[in-house]
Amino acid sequence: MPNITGFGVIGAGTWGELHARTYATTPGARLAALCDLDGNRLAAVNAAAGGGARLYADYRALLADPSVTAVSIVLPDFLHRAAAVAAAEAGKHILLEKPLATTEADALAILAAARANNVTLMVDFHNRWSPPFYALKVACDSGELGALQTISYRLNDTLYVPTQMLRWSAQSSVAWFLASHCLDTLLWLTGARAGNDAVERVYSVARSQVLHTLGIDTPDFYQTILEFRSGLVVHLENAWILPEGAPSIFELKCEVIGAGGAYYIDGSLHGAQKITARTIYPDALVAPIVHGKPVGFATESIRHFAHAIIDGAPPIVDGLDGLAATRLVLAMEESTRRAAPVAVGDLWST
């Protein structure tokens, strides 16, 4: 019988369930353990993933489980440091939901712990597996679009997300929840880490009105301009105050204009599926369920981590990529405080 690698999931919320079901349906992998404070939720996720996982209320107990080789940490973003450092010190490989951390000190502590204990660290920036964005990456790298001139990128959520889906939205922001994804995608598309381009300046504006009136003390939106060394200018929009009656829980639009062509992505009102009775666009790309198994690009990023651990290969996204996105979100926050542009240094240096 071939060796089977055991994976654990810390945090059994909606996204934690996707991690659990993905490990349970990946050849060579086994969902060995689950951890959550909510016992009912824990049992439900275990059942959805086929049962058989050991269940824990304390992640430290899960990390002590010898059947677990690697873990997904799917906790609120401000709780990442303690769990990730503990996982590294327990010798477990780590898939950490974005963002890596919400402070530079926390991000560097996680990186240091992973290095000191020789464990693999991947941040789950799943847009790199999105078919539309991957095709855009190929077009950028091939020169088909010519030198990139301007990008308009919108990733927004409805009010359901900060008011109902996330109980901890007041302890975070839409910049951490959505912009971190977008920023990694932009760095990847432009080849910034390979030295082909770099962000030089960030100017961001935020407002806090709608959510504040609902008793949630976090910004409604960020409007951000990123200036790249090459001359590329990006407009990034991230809001989570779209009306709950919107036909999708999120809105994703990306328009890329180069000197030789343009590329357009509609990831939300995509037209692949539409239910007119309720005027909704069901998920066709992110994590749909087919024959009882999760598929889609969000699933593929988790499977990529699983295969990396099983095969002993490095993942294509690592902790330094997470550090870069964290530093850009911190620059956004600093810019809103100053009401002025902020210069950006080396995003990947530690």
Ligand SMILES: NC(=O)c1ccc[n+]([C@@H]2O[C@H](COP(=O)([O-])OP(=O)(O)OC[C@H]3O[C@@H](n4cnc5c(N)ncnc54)[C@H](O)[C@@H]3O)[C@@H](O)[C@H]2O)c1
Given for the second form:
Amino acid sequence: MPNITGFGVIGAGTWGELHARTYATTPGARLAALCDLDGNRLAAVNAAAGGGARLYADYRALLADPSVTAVSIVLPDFLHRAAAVAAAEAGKHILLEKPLATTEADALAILAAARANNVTLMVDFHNRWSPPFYALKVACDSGELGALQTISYRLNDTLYVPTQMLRWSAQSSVAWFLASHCLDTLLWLTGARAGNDAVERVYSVARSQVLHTLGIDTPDFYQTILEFRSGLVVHLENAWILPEGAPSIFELKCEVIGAGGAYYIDGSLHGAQKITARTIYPDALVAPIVHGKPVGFATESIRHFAHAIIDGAPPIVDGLDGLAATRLVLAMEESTRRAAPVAVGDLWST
Ligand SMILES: NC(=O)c1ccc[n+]([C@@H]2O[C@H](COP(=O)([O-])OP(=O)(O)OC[C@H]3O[C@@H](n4cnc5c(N)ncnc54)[C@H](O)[C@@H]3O)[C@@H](O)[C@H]2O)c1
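Alt. form predicted together with the ligand, vs. the form predicted on its own above:
Whole complex next, starting from this chain.
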């Protein structure tokens, strides 16, 4: 009988369910354990993943389970540090949901714990598996687009996300929840970590009116300019206040202009529309369920981690990528507070 690697999921909420179902349907892997404070969620997610996982209310008990080799940590953004450090100290490999952490101290503590305990740490920046972004990366690397000049990048959610989907939205922000994805994508596209480019300055403006009026104390949006050493200028928009009647829960556009060509992504329209009393764009790209199994690029990212652990290979996204994105979101916040551009240093130094 072939070896089957046991995976645990800490946090069985909206996104934890995808992690659980992905492990349960990945050859060579099995969903060994699930943890959540909410017993109803535990039962529902276990059932959706085929049953059979050991269920825990306390993640420390899950981390003591010898049938678990690696864990996904899918807790609210501001709770990542304690669980990630405990997982590393228990010798479990970690797939940590983005953002790595919401403070520099938390980010560095997680990286130090992973290093000290020699465990693999991946941050779930799944855009790297998105077919339109991957094709853009290939076009950038081949030189086909020439030197990048401008990028206009918009990733917004409808009001549903901060008002209904996330009970903890006031303890996070659209910058942590959405901009962290975009910032990792930009660093990846430009080859910044390999030294091919660097962010020199970040200028962000945020406003708090709509959500504040609804009793949720977190910014409505950030409008951000990132200046790169190469001359590339990026305009990044992240808002949490699209109307709930929008046809998709998120809106994604990325328009790249290089000296030799342009590349446009519209990621909100997945090539499918369902029209009944209203029109919606069903998810056909991110994490749809096909014949009972999750597929799509967000699933691919989780499967990549599973394969990395099973094969003993390093994942293509690691903790340092998470640190870089965390530092850029912190720069956005600082710029907003100072109402001025903020200079950016080395994003990867520990
Ligand atoms: N990669 C993506 O595109 C993506 C999408 C959605 C969410 N996320 C990230 O995933 C994480 C979770 O988001 P979500 O939308 O699933 O949130 P959620 O609120 O739906 O789920 C969080 C779960 O954690 C549980 N929980 C809270 N504290 C706990 C504790 N101490 N011990 C055990 N369980 C605990 C809650 O009961 C809840 O079920 C966040 O970091 C978020 O940013 C990523």
